[in-house]
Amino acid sequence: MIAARFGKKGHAPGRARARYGRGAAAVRWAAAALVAGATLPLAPGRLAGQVPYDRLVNAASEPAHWLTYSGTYFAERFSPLEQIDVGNVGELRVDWVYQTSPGLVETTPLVVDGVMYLTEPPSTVTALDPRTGRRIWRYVPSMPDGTLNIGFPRVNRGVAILDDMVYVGTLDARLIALDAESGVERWSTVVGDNAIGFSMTGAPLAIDGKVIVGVAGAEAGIRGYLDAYDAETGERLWRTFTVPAPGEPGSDTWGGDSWEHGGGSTWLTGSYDPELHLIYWGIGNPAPDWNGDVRPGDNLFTCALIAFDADTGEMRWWFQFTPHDVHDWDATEIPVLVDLDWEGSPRKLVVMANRNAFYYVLDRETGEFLHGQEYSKQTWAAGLDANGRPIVLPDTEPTAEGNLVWPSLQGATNWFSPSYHPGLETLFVPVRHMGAVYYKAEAEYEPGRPYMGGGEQALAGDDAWGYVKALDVRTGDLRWEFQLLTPPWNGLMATAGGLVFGGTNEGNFFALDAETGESLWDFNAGAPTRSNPMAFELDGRQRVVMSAGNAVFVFSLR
């Protein structure tokens, strides 16, 4: 049985630590006032800098703005803007470039009411004038010496906004609320103990009165969870662990006391259905990564998609993609919510191109498995059974001598976003065509140290490349593919102008024809790209935003 519905109580609220900024606040406030005239069109009676919950629910009706990490709660990463189209995209030019602090830039900016909010490495938040790239304010959280980030680089993927506050998770596992107009800190609370490996790199998800955040740290042997915090005060409202304790549902899938350091990180951003009031969040790998001997069983709820009740954190249903994972195939990829006819009747669906190289379609009300199939090269499973459980091939686990398996630990795709074009009913996926030799080693837990039980050596050179693949959203069937020289680390964005935007490790931004995959535009940014594109409109001109190296680029037709 690979999926089930059940309930469990949320955990007792914790205490938050509130702190209000002083000193430099007046300077930041004055800087914000300098761009009071730089505003996007607002609905009658609406104040600038106010993003109530109803605006987030209806984000698709405000295509000039980009209000959430994935554009909308449904996580399509689709822009309804169509000024830039297949006929004129070749005329795109750079409007401005913003240089960030040193490090890997994986942020998706938000643009709302004439202000762009983005993050810089490792956890800095910056507000910019989206016309010019001029800085309005900047918030740099104090980061303790020796901050741990085991198993991943020092990155931050973005912020959330709700009402008049901007929210960011930090590398040392704090959630911080900032005044959207001035950048002044309103409150800060500790989400996890960084000393034993907890960290945060993903953009929060802001819903009605709550901020939802996940944690990283499976490679340090943490026990993962998903948290909800009061958006006004920072008080923790609920916590749901992704690895069950003895006596809880799913605990029988862990041997001995392996659950205590079982992993199950929640390090990327989930999706949300306001009508069902359900949050959909992908869960990471079990720990240790490559030695499954110390954790016999399916290891629920790692490598799964979970639907959480937004009010209580109760787990409504789950679906595990890779039981007893020994290849580090997280299921933290972005779950995309779609409403389509399925076998003749309307149905609420959630789709995911999983890191394990299979594509899945689930009923998002119940978690029922509806369809799945391979979308990239894999050598570990003969396919999926009628319930969606993988039929694992023998001799595909890591060994002391090394075992070649496809895909690599980075997976057939990874944290970077797919994009769904509702008009074409097509999901565009950045695909990594790469295998790896997996090694197994002894694993002994030590707080704040790597807990992996082996390693891998990925294939490279002529044995590895990448694709943008256009998949039929119902079946996963390939409609077209566009080959890349190397496996990508960049997400995609489709637009109503018939385009798909993306980037490459070689430093190129590109635009493809969404119907055919034909290359229509290419720009050499001079550094590898590691972010997700987004779009907004200002002064009647559509802009496209992408990042490369330590630079954020804004393009328009000028």
Given for the second form:
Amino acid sequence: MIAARFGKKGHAPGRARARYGRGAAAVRWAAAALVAGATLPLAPGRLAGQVPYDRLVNAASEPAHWLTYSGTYFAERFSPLEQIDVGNVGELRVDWVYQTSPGLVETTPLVVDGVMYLTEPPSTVTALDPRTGRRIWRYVPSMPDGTLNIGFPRVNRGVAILDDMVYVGTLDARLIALDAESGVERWSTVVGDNAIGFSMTGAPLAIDGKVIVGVAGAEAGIRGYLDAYDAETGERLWRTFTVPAPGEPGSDTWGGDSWEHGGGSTWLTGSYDPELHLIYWGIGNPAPDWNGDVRPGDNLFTCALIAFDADTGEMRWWFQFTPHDVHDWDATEIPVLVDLDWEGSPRKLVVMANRNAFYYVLDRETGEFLHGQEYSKQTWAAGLDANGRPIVLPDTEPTAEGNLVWPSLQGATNWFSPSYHPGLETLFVPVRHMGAVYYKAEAEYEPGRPYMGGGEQALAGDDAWGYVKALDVRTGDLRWEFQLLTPPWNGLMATAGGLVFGGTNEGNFFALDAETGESLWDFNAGAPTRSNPMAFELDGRQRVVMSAGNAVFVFSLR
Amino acid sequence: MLTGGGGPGVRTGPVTGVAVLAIGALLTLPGSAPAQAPSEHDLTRGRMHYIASCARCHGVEGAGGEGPSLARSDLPRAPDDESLMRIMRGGISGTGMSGSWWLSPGELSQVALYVRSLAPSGPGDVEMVGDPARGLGLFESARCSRCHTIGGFGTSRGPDLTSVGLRRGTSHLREAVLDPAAALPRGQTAIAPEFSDYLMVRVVDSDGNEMTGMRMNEDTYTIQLKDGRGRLHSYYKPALVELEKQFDRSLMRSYRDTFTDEELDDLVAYLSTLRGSVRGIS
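Please show me the structure of the same protein in the form predicted in complex with the partner chain, now that we have looked at it in the form predicted on its own.
Next comes the full complex, this chain leading.
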């Protein structure tokens, strides 16, 4: 089953594309759709989209392209391309470099039918010629000077594409649809009120006729939700709050009216199972972050993974990793969907290396906890009980004087992506080995102001470091680890060439042997790396894309 | 909550030029004595807002984290209060330093007071006991300038001491001379804030050659060491056979048995007078 998904098939679209001339749009769409084995979902009176839903569902079968934030709906961030492999990776050369606008670059570019789409700080969308890095168009949303970003930098992680539109969430919490060919704005809709801290930094998730987006802002005391919008019109289809109002299920896990500003943001892109028609989305921390006194209880559904019905937004199931979190350990990390034999029979799973330093395996149809264990140093729990609930150790809460706990508030991992190699059944996780002294302070809610109730002083410098860890996807057992000088901010991508690509804060791009962890290639890019690698193929050459500082680098063998 | 259509309400920055001037008057102006001692109330409020807006990156006591240490008297990006206010409000573009423009002018000035209070207290906090002139004599006879520069003169194997009297209190200076290995300074290496400076590192390459030098920079793959003659050596770490970081060692020996207590007072008094120009960005 796995072999079929990642076999050497699916190169046909690449060949067909080579013949595309200018203006042959209709032929092009038809060819692409035929190869993908899809029917053409023609909207009335419109040309069929460039990237119909079926192509997204089958993204793994066109490895020349990178169609969604995490590569596929299953969020493996795995490239089936194998031209660059353990034998020749040392020969990688830079094809071109694109310099972005100033700010932190956390984008994952998409590459579709000869165009690269990426975002630049703070919420700019750019289309590039992937052969040269020359710009085709750029869309800069106009935003008020005082746009709030409380609790995170002014970043954007990428776009989604569906049919002939490109979607971006903006720092001032709007969802904007652009014409993929020209960058012209088709519609713009307000997702949240930035004046009270709502913001958007994650790439949207585009599925069948819908665009799913989450919001950031727990550090400003928002009440989080996940939204679905009609991809054509921008009309809101559903909204599901992640913090229940009185009377709703889970509301008894919030004391008083703390739910009103309970946090539970949804700031990173989830994954999606087209067959089950379920969206898997990680939920952020409760607010205020480090002072839990005002919100006694488990604080559902913060720090949980929720399976949402894609049509209605209804919660099918939820699993809370960190009840009553007081360390800012959002559970927004990428949920990776894997199909495996589990104790003798095939099972649909979702796995997550959580910010709280534990690794989890859940049944993605039911949410049942199947397995969990620590994958990085932690000092707050004695372990997990039979239901996966942490056995919290006493005296691990933040205090006025400070309390040293592992991991730090940035967690054992964070928004940067893990990568799953299906052939090796290994999950590669960028790990932050760092403790912090946590402080608790008063927190008073005021609209549009930080609502955090404390802070941390992280152990830094020579007292903290990082790893790339290769985990057995079934157990979370360590297969190998590769140490990094400092706790990383860059994601990973495994490839069928047997490699794991990543980067360091000191500006090293690297490629490790996926089976042994041995470093086979490194390159000093000269500035911190803070995004996720991706890959595509053009002119018969596999390209690997990574960012450092304000530069997007494209590498290939030539 | 959703306003639909027109986008979220426009918020203008809270600080006007006039307000900045007014705040400046509350604060210590560069080069001048404090206009008035900060009130306990302002400091407490400043700490509260600092914890909410800055501690996440800079640490509650300013020791640093995602952002650099602020517990220093020389902040290269914020040498005076005006630049400190500007940085706090607008951030530093192109870096992880994001502006906290939601703080009101009054709150910003309170935070600024708290930030300045984090700096290690200068020599003024302890009554000067020694004789700086005699201290200068000791500095010369002990040939401290073999490793230290002052005002551009000397050899730069150890930290530049041109403004050490601004950056450090007397107790720190005394400790630095008595027990240099106890705590290596942090925050000036080319690696990142919070890394130990002047760390001695011993390496053995694949040919068996051994070398001990001072760490100048390091990343996951390489390390740069300076040898006793000031020459730079660069190593590819995966190719090394041994790499030992000697955290409990300093290039500077202890002068505990060299100086009498009185001489030590003189030396520290001299070091405290070193209040030369603020170091630029390294």
